[in-house]
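Take a look at this single chain in structure tokens; it is the form predicted on its own.
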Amino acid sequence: MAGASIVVIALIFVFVFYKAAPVIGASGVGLALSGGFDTQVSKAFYAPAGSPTPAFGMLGLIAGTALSCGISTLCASVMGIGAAVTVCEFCGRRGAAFFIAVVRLLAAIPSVVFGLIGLIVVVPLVERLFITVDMQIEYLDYFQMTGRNLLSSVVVLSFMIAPTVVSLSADAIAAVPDSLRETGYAFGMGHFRVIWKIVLPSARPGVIAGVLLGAGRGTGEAIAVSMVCGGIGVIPSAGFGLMNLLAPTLPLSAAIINKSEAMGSGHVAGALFSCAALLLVLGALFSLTARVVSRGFGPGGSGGGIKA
């Protein structure tokens, strides 16, 4: 069955890139390089058939794909181990127990439920709480200024990755040794002294595994985030500021679920085809970089050195 999950494995991205091959040909650097994937799917869906395959553009998604995974990873990272440090440092067994397991139960929710919820709460609730009518008039030449933009989705994509964080941080923390907390008490260290300057150093493998993780289910997440996004791939620009928090984005998942029905076309399926193999190499480097993280790094694998 393990040889049988390695040939499955290999069969998906060897059809995935057979698929994805003539875009990414016509395309070359340009496909990671340039924009305007949008107008170019539609010039697709109506080119005739037998036509030369179009170039694509897709850098908006590649941009959206970072910005809100990468926000999301690091509030999701704060929460995530913040709550598993005070789960295992300061709640009982019974107290612990009990947190975790609605832990993973929040992990197991479909994420058309968080997609939802996010549409029906977190979209309106940025709308009313950070944009205004003067900021649409002022930013309409540039994109329509909605509650579905970057910030619903990172806000959306941080509650479905912090419980990957937190039950891996969790089980790291818990498996570091009393004997090592109890030699913090014996030289004078505090609580607090003793989780930052032992606990944490001693779990940090497994604590950056689940981040990485988590980063990886983000990356690839779908449903929830097209319904939240705003579904145009616009590229950030710096002079926006923190107003690209406000723009709609198009991160590579959602692209694919947004545009599935122009597939019809041969070559917007192979669009569609090369964000998916975009999103295999960027899964299988978190996946990879999880696995090599988790095995620990320094002395002996312990994570590092624990310095008082």
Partner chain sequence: MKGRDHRLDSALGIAYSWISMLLMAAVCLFILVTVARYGAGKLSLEFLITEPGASAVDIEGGGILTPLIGTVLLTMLGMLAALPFSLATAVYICFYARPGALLTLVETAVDILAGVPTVVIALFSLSIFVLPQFGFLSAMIETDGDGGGMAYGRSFLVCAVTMAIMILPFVTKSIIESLRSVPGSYIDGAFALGAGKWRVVAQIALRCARPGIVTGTVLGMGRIVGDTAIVWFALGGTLRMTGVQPWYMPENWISTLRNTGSTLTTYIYYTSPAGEGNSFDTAFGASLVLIGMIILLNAAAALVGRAWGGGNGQDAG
Second form
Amino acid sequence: MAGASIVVIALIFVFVFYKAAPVIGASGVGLALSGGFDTQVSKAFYAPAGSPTPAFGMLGLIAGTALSCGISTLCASVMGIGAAVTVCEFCGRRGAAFFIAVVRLLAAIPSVVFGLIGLIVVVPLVERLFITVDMQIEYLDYFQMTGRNLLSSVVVLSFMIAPTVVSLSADAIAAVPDSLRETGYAFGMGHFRVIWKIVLPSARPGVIAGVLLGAGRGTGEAIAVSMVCGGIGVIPSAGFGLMNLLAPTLPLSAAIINKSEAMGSGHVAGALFSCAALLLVLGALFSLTARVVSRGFGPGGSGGGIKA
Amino acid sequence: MKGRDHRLDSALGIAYSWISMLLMAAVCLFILVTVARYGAGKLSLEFLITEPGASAVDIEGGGILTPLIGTVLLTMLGMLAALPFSLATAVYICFYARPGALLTLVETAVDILAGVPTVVIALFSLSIFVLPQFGFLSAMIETDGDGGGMAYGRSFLVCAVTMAIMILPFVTKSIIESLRSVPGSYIDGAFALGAGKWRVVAQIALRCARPGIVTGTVLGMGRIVGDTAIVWFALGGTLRMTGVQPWYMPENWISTLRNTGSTLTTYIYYTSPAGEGNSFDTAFGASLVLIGMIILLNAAAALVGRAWGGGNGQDAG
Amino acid sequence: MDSEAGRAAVSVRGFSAYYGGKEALRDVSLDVPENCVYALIGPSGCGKTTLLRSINRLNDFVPSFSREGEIYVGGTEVFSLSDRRGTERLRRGIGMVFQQPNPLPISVRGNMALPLAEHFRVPRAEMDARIVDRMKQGAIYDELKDKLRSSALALSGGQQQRLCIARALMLDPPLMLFDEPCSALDPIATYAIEDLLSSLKRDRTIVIVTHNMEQARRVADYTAFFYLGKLVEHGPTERIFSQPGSRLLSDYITGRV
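Complement to the form predicted on its own: the form predicted together with its partner chain:
Starting with the chain above, the whole complex follows.
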């Protein structure tokens, strides 16, 4: 029974890649290097039965995953590390217990609720604050500018990822031995300087593991993002500048949800399984890297406290 | 040498740390308040014990009885399916495995599985539970003739097995952690008294680790309760129970489990502006119930943990 | 402040210390002359480490700690420093070496640069020159001159401890506190550090806590013997060990306490 995980993970790889194989075969490297996923899906959906597997291009989706996950991991790390420092260093035993409960609650809020709040609160807010009719007209040729866009996805995702960062960072910070802090104090360093120059560098492996696992959660998060992302895999362009943030996006995971209704077509199903295959590889990479980072730390350090 | 003064950057750093924490706390509070504000109006006994309307048009009138029961069912079934495997894996890793390739393989598999996005696990269940061999799990799997693999096997049982796969690594890790925190002296002491290995594991280690095992179980249940992607694919999008009616009669239970239904999360998705229902106060009403369930679940776990005097309440984040 | 305290590097006056209700030190008074090695010895739990950690107010971080009496360092009463910056400036002038070698998990150079870079803007060339010089003073330069960029955690225990000493020298402290610096080291590493102590005392005062009487005898000019929180006897090391003035001390020296 202890081998169940091995069997299951092997089955997942086999079945996902088996289902994805026709589309990967038909698309070749174009799968990762070209766009047009949305039209390809609707074309494939209406294609007559028995037609050959069409090529798909997921560049827009990959860019969507990279951007939404990358930016929100960055935001979540900045916020999460700060929060972890507060929990461990500034607010005493009771305050720490309270804030840890808050972080756990935030982590336990289901992603569909995050999506709902995003849809009812964040999307209208982003639309009102950043988007004008003039802008909508200006970009009409490229994409439809609404509140459902990359920025909204980033806002929602950041708060979904942050609890993971806080949890692991706080564990790592708490595991830094007091003797290292005392070294700093003995040099006449103030409390925050000790945290900044000694505690955080010593806790780095755990903090990085937290960020990586957070990024993993961000890549895989499907429902909430699918509700606020706009559902179109626009390929970002340098010419849009910051407007890229206001363009609709469609990360790989959200694409699986958004296009699931077209899965009656075997080709569309194959395309979605290709997304899943890519996500599978990404997810495995993130968790393996997190594992290597948190374990590959020399003796005497503070690699402790990393539990995930 | 010019002196350096860290008063300003320390003050800024402390402010940054506090702002980060307070921002997260504020967002958490804001989510709870928003859900409560929009959802409270919907909350009533009737809302809880009425079946949802049959279609998007009359969704407003219905309640959340079947989604609620669907969530409870899936949570129980998924946990029942995962727990034995998680316990076995954890006990193997902590007590029986010798360092070597096999142990590394098991640990790596658990780690990788933990990193697989739920939406990928959901698609995986679609791909494997069309096989006729799994016909006993779902009435939708065609066990005879060739369905071309297009009739996706969806049912409570299929979904529960998929959920079990999803939570397997998390529950396993949590149990490993609590087993490792059992003082080695207890275990050595038991061995010194001449107890057999299995007895030591079963009577000393597992008993001492009980609070941690409860924590891990609750962690897993929380993940099932909160998951949407797997339900969306493995259970389907029907709001009501689709087995032989009336679904609640004992003679129809098997049929109910082998057919589709919904949970609170898919109900929320369906009734939200993202779905077809577009009735967001209903969605918030269901969200309120959902979050209430999660808080109760965690509170119950904390109580059990305290009652057993474990005190090693591990981080569920 | 009396005249005797003015000449001493550290002057302890009627000092008592408590952890919660528990007394750790009772009414201790002693003077540490400048440019000498002063050893605090006694069985564990006698309060010697408490006294050491009170000198640079590191015990402030123990919530239950309280005290009576005064400690003067260079003429300043350390507990009269009420604000954080004053305490931090005091600590800057007192180097401390701990029981466990505690290099940070960064490079050797990073460890050396930390204390100075914390308090001063130092041009890189000047910093490098000072690092080389202090590592030479710490008798660690020859071994580590090619390893400045590698992790300090990769060093042996003895090297780590000498690195920590060299690191403490970066701020040129006139007073250094050593808290059982050799208890985690093997005899050869211990010998290297004892050797170092006698060269360091030329320009500064050293207070060392040790549970090893032989070590005190080898390195210390003066020795103070503590027992159960009380200062039993103190004076020149030679006299303390050759003519112990109390039964307790002679029992301790002969290993009966």
